[in-house]
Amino acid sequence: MPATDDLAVVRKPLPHDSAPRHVTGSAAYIDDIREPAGTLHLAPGYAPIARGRITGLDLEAVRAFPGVVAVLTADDIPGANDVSPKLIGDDPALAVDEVRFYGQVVFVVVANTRDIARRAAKKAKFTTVAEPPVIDLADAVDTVLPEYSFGRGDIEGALAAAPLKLEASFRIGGQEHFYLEGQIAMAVPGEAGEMFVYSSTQHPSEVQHLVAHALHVPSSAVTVEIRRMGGGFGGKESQASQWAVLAALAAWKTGRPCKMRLDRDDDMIMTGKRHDFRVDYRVGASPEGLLEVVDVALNARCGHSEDLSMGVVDRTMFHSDNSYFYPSCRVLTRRLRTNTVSNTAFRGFGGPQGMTFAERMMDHVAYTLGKDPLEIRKANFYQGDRDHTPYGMKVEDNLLQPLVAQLEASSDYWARREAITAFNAESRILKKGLALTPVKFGISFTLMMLNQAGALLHLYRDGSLNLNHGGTEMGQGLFLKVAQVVAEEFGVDMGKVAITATRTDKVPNTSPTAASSGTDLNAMAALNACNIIKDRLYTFIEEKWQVRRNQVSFRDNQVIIGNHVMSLAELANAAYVERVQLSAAGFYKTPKIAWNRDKAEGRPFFYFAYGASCSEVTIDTMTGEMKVDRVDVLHDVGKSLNPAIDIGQIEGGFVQGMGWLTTEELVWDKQGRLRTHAPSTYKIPAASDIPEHFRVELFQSEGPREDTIFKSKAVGEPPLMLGISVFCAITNAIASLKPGVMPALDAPATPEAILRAVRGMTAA
């Protein structure tokens, strides 16, 4: 990497590489790809129950429907009938006999048009024996994985000795991904049994793996490509596989290209959500509010299968401390099986739920003691020798105190606190609340093998570069950032770097684009490829011109070789003539990390990203309505690779987190049917929900102590947890009704939830 104070492309606020095509409609998503001649379309069919047995299935009317080409069931799958991550074996592509949630796919219709396929699917006649479904966490007994815990100290002894003892339970709701582009895949059969699959997926290699197993062919016979997704947010990490497998199965059976695009209602019914939790906790603290012991049980609704619940709920545990030191603690998790769709990855991957608990607990201590919650938060920050997490990792790069202090001053927190106290004293119905909450988020996959990435880079004779890597673009600007690194390394303008679609036949064995590690991993792999090619060029230059490499620089679209200047094209052509290889496969694996889950020890994260947000709200205690009045955010991204992209990610992450905790409510009825399965019943934040004062700033630092790409930090997931400040501000407004009492507020804080909490305060 060049000297960090002499950068031409990196750290510049460049626009998203596809921005003009996004706004003009020319950015091609999978549904925009010109369909090959003879393309068929798929639609799913499912039983009208959430739990029970299928004793009869009559598909004759479906097959006879005009325009239907085939109807496929599990009997048509030549290989593994399983779309679970890592082939766990508990999630069939097409259900057989047993139904475990409402919307579980039993058959697919293959027809000349999508409309025909959907209409035909409704003609199926099921005979079933229904059983009462287990929907609510309170009714769940079975688990998808064994209980798991870690911690330290004598919990019961510390609780008995603590001057202040508190305990409570509350709910944290799930969240629908609501990506703009729904689940979609198109499969095109090859001439010798190969299968080419376009899939809107964050994990092309897993789609390749599962398609190959389903068709009983080697992975080398399956190629998966994705140029861009219209959003993913974790919902296309494991959940995209089923639709790709079914499209490939239909293509294999019919010998024709096949496409499967889910209807929005079906998408919401059939795909997993953020895990919802019931949190039960006990806490012991000093009279000053300093934590002495924390005992928390995190009960997660996982749905009917395991999916990614091991990693998601483990990360909930890892972030149940957020920014606070727990002298003695036990963090216990139960992963409960229910007759609902299997919950899955969602931006933050369980971390937001853990942090919401930590901030709820800080509020509980503060309101009980009659103190401002910010005082309690700051007193319990990691600092000094209070620097080890509940899982034993030392916090070495702590930015909590300077970052929070800066936001505390820039948001004018204490003056506003006084003004809000005065307002609440005079206002009988409307109440204001204010909260400043921190974020400490660990960066790395906690499944160690995923912390690796590859890249393929070609330098052509005209000086242009072709870049491919294992990361996927879902609107977050990953491709642009990685291309900026390549352009910087070769000293060329961005127009010289071609950004190409992610393909499993170019870069194999890729990790999912998740865990906020997309840029950290793939940009480092691309940098490695740059260095390999440049090293060959340096050697060539030394031999041809007798100029040492420390006298060579790539900048300003030129290559400066001692006192001689040439274009990159001239150098590349000269190297080609001398048979120098101008292509390289780069690779990177994250150093220093390790995690032994059985022993609950190690260093699961390469570094931590930090942030803080200050939110002010007004609630109506008569209706439960809530308005966000002001938001101030200060976030740590190290030395940003692209400030414009990073600020956009912070803004979007905050709003998504705010929506999860305020308006986005998932509701199932007693029959196990999702009732909030469309925009008419499921409410994401709208433009009118964003306050006029919404200030986002990047925290200025020297970057992480670790060797990250150009000293930057991840930005994908950490900002989502900044939205917790809105939930805490609502709690603060309700708490003003009765000093000394903690409001019983569940998330999301919908008007109904706010009213319940208000009534609880006035009745107490």
Second form
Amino acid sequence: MPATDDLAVVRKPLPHDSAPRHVTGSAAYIDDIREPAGTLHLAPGYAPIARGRITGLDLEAVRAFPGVVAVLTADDIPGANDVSPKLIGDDPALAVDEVRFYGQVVFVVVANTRDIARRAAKKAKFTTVAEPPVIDLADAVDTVLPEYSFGRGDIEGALAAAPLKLEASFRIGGQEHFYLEGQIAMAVPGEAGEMFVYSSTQHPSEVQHLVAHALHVPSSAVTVEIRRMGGGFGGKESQASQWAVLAALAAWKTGRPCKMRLDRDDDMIMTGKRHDFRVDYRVGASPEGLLEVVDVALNARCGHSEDLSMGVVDRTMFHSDNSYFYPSCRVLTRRLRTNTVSNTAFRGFGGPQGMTFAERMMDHVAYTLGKDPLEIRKANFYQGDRDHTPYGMKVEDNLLQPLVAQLEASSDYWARREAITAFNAESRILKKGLALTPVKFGISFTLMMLNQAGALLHLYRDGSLNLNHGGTEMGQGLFLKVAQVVAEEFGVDMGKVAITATRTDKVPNTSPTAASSGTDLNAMAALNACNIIKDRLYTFIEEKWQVRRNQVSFRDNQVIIGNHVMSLAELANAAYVERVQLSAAGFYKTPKIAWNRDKAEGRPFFYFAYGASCSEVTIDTMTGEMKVDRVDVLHDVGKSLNPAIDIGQIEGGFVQGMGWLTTEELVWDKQGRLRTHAPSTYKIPAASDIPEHFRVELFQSEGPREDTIFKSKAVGEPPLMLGISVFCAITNAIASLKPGVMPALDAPATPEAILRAVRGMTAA
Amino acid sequence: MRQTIRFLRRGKIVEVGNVDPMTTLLDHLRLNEGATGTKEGCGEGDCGACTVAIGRARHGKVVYEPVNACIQLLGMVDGAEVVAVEDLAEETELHPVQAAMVEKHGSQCGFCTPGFVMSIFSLYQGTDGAVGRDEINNAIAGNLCRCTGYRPIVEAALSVCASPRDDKFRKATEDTAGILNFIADDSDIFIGDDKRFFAAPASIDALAALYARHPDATIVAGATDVGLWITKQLRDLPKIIHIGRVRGLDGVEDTGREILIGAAATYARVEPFMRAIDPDLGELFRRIGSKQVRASGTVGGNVANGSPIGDTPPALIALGASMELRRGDRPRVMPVEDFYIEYGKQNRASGEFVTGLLVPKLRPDQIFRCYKVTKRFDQDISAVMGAFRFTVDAEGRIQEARIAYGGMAGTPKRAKRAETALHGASIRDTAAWAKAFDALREDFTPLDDHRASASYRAETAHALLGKALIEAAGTPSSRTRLTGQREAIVHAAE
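Having seen the form predicted alone, the form predicted in complex with its partner chain:
Once more the chain from above appears, this time first in line as the rest of the complex follows.
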């Protein structure tokens, strides 16, 4: 790797590689790929109850609907009727007899057009025996996984001894991904049982394996391709599979290409969301607000099946400390089963809920003691020998103090605190709040085997490069960043590196593009591929020109070999003529990490990413309406591979986190029907929700202590949790109504939730 | 009688004869034309990914407005130019709006991007100098982005609008307007047969006759609601009568004492007239739907469809507006509040249709306020919407109070008990206010739903009446509300 201060492509704020095609409409998503002649279209049919049994299903009218080619049920699946990520059989592609949530797919219609398929699906007649569904988290008893906890110390003893004891419960809502491109797959049957599947998925290998299982063919017969998704955010990690499996099933049945694109409402009803939680905690602290003991029970809605709830809720536990040292603690989780759609990965993967708890607890201590929450936060930061997380990992790369100190100054926190106090003293209806909250986010998959990646790189005789790797592009700029690394290594312009669609027949057995790991893993694998090819070229150069490899450099679209200068094309061609292999498969696995879940010990994370944000809000105490007035963010991405892309991730993550905790509310009725299943009823932030003063800066540092790709750090998920500062600022505004009292605010802080908390203060 | 629709695409006149009444513009673009740059994000006109610009000739030039192609019926674009995202760039050179989006890093996943480009394109065409941030936020309020957090998109819009307007569309505007005038005619459009048709009559008499013959037909103005019956409810609407071509029906007129609104007048067209009556009405209209919705949707449609959460009926009722209907040759006029009988039931006979609205302007002794409470400020449907008109005499006594709410009952409804409680009281008499608050509780029994609980609705209705009284008594709105401050609006208007 060249010295970091002499880089031609890496660290440049290049625009997204697809940007010119995004803006002209020529970037093709799966629904834009020209359909092969005779393509059929699928629509799902689902049972009209949330829990119970299907005793009869009359599909006569569906089959008779003009334009319908086939109607498929579970009986038509030749292999496994299972789309669960762990292949444990609790997520059927098509439900049989038992219905476990409203919206569970029972059959699919295959028709000449999508409109026909959708209209025909409505004609099914179900006979069902309904049972009372478990919808509210409070009613859930059964679990999808056993209780799990870790911690240290004598909890009851420490609580009994603590001078300040606090106890509370609150709720954290779920979140719909609302990727703008809904779930979609198109399957094209080939010869000899082959199936080619275009799937909008973050996990092509899993789609490949599940399609193979469903069709009862070897994985080698199935190829999955994805060039780009119109957003993923975790929603296409495990839950893109079902639609790909159904499209492949229909293609297998009919021998024709089949496409399944979910309508937005169906997508929101039929696919999982961020887990919502009820958090019950007890905390003991010193009179100064220093934590002594934390006892928290995190109760998660997992929905009807396990899906990824093992990893998601584990990550809630791993981040229930956020940035704070808990001398004694017990972190307990319950993974509750409900008759709702199975919840799944969502940017942050459980971490945001854990951190929201930690920040709320900080507020609770601060407001009870009448102190500024920032003082309490800083006092409890990991520091000195107070550096062991509840799961035993030592925090070795701590940036909390310098990062927060810098933001505290640049956001003018204390002067604004005074101004806000003055404003609130004289404003009767409108109240302001201010909060500065940190983020410390662990980077690595906590399922160890996933921390590996592969890349495939070809150097052609004309000096152009063809790059492929296991990561998927969902807008985060992964393809660009990896290509920047390859261009840097070969000293060529970006235009020389062809970025290609992710395909399971190019790089096999890949991990999902998730856990913020896309660049860390895939760019390292690509770097490895570069080094393999360059190594062969060095050997060739040494033999041909008798020039040592340390006298060879690849830069400025040239190869400098001692005194010779030639183009990469000339070198590649010369090497080809001498029969040097110019293609390589690169590989990478993250070093140093280990996690023993049974013993709850090890080092689950390679490193931590840090950040902090400061938000100011105004609330209307008569209606509960809220406006964000100003946001300042300082975030650590190590030494950025591409600052424009990274700032985009930070801003977008912040806004998504803010939406989760404010306007985005999921509502199910008593029958288990999701009532907020479209953008008309589910409100993600719009442009005017972003304050004019929204300043995001990258924290300048020498980069992480660990050997990451060009000393950069992951950026996908950590910024989402910066949005917690908005929730804490709202809490702060409400707290101004009555000193000494912690507002009882649930997330999301909708106008109704804010007004309820305001009323609670006057009643308290 | 014309049996085709005609519109302009990429400089060519397109004439389509086999228009199914339910075909959407988006399906036409993607499935018939194969122009896949325009995306479907939600299919209900709420995310803006399918935004295209519709150009219509006005005063010798072309005026572009953004619409949601997913709920626009193909037949509705008759006589217009349809501009989609693929049409902007010239050869390899990006349009200035597109170039700004690339330069400012305005796309990540790129799926919403074509819609943003078209909304900003419409803003760029509709303005001449630099444009402020609020106007940009308003222009893209109907476009959702889940990746960027909007900042770079807003900056792209700020930047491109600060540059001169010299793109190919500006250069061709007079020629394009000429072509649009050339394809315009006064014929009634009727495509199909008596069982299944798309019709767009050109005169009110033709409309009345056609509807009398087909009282089971669906009348469509902007299709911002009817579009969803097709794309979401999957209803079969075999007979569609579009009123957008009816001569004079899209007009708005200020008679001095009142505003006359034709049934086919869009929100966008009516908005300045309402803003002139009172800044709160301007802000209310600004917050109805989005630019795309306001460019298509009509006040007439909002009143006629009888939704309990439509935002214009409470305001119109508080203003004392009346509406005109017609059946065959027979016209009828009634106060707007009398149109609403109960949820889903209006005072409208079979074959009868709304022709217009009469909205009295405020007298100098009248104070008007209205407030909309939603989860999100822009492009959201009201949990509660309250509108208030107080007629106050020289002594500060309330001579008349007209109070109407949306979201509080099965229909838009007056708070008659609260009105009575305020009658004759001083506007500053907080004891009278308290009586009105008590009376308000008697006026309504709101419902629980996903937008809000019954208790929140009741509390907020109380709060809005409180705000109206506090402001009417003299407290500046900057101290009573977070958005739509009247001082700011008046200032901006100056």
